[in-house]
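There is one chain below, alone, in structure tokens, taken in the form predicted on its own.
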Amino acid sequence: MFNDAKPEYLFETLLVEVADGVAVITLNRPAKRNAMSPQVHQDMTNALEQLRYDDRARCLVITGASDVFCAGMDLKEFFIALKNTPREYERVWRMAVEWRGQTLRHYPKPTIAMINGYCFGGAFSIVEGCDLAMAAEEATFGLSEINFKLFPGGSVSKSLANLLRPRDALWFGMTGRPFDGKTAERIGLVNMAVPRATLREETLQVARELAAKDPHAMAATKQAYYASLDMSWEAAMAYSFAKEQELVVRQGDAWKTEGIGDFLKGKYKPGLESHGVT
């Protein structure tokens, strides 16, 4: 269990622990409501750098301390402690949309966001730059740029259009209003909403089962996916076909020979369960 788990990465903002093939992150700022500092960027630009080349890592897992996920950006120590110094603002900036808008999404492992709670402003770049997200039935999300005179910026509009339809991406923007878990699914922002009783073992359920496909695999259904993006079909299609002979090498030929290999032995059914890591 994670509760029993000694954590092996220490941070100023971060908890990180692993086990079970899973890394849970967890944004530790519970007094500012994990507000994501210049401090958090940097520790976050760190952790998800050295877990890239941790082995017993194999699904990540991002979440927040106590009852809430993550309330976007530390408006004072991000917006104004930095104003007068734009050399470093612009450095601060660049983690800040880098990690969650890149590094993530071109992350070699499987991401989850937890959203335990509250998840404001420049969090929904954290759950969009995530594969997969679960959520609280009880969360509360919200753009509220709106309401202090902003707009959804850095990563956070792009991320709106990446994963919204345009109705509810303006809705939530241009009014501001607050939404429920639910309505978080309904509209896309994340895959699922539970109960947050179960939200941790449903989420770590979902995350051993993804920590225990093939790594390589799991890493070329992401690159295909993303790559495809922004491609023409033919483009599309020559990728795909040079992602497959990588694959071939990195796993030496297993896909054929032990996943379709057995499959054809009648050791296992590919539509009802998984090969495994072998």
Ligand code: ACO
Contents of the next structure:
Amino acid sequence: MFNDAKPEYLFETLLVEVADGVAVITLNRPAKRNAMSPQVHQDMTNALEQLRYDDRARCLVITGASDVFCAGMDLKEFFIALKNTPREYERVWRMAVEWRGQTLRHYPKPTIAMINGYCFGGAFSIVEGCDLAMAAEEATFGLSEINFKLFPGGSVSKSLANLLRPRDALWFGMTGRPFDGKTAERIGLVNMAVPRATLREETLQVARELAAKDPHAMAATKQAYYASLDMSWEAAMAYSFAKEQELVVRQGDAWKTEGIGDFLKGKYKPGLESHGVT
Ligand code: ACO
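Right, the form predicted on its own is done, so what does the form predicted together with acetyl coenzyme *A (ACO) look like?
All chains and molecules follow, beginning with the one already shown.
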């Protein structure tokens, strides 16, 4: 039902554009520095569900409007406004951690965080939830929670544990000191920091490169990596073998007949170039 659909992406708090195989999702609350209100979590949950089945979108990029990535959770609309409605607080809390920590991680398509400016607290979980991350050198990151008497709550401490070295996670978590994109690159929070002026084009170039790979092999690459993190060697080998068989079924054996086959016919060199999608 979904495969032939070209959904309209109309959200209160997001802009979604799909072009050249890439969907760019832009958090669009610049007046509130793109802070994640309950509506943002609802819209993200819906957008990710729709984009999952939109064949035009083979790679996702998440960014923010107006030279700001995301100022973290909306401190007013979430922590203060929902203080006296614990069921609603729990519902939004769960939605907030699920799209960043579960949906993105297990998303069948590659995802890239494009950090164009301020990135605080809960926004670290967007960065970590995405497979890759590219930042503006001028961006400002910070685990600001300690500065207002909180700790990196929700999914943030888990994101720090997943991604950073202990010294860096604790340094920035305990001091709350802001840092720039180059530092984010140095500590491995992002793959690469580039000047803000070229960030969008460089990110889209990577996104288009990923969008041109075989989608089933791409999904398996993510799944095998993330699953292996939590598995014993024996379980990881059993998973890997089963995944290989699954790939044959999903692709119709393309990795052998076309991928290896065209190499053996001398048509291309997979060490140096991509076969692409046929
Ligand atoms: N939640 C709710 N509203 C926010 C947030 C936020 N996280 N961040 C900014 N805003 C709002 C401000 O309240 C202000 O609203 P108003 O115009 O209605 O008064 C508007 O956005 C602009 O904010 P300024 O502070 O005026 O913007 P400035 O560009 O000078 O500073 C900065 C931006 C540095 C992001 C600053 O707003 C700030 O420190 N925000 C808090 C960052 C933070 O600690 N986030 C929470 C992380 S913890 C977590 O996610 C669980």
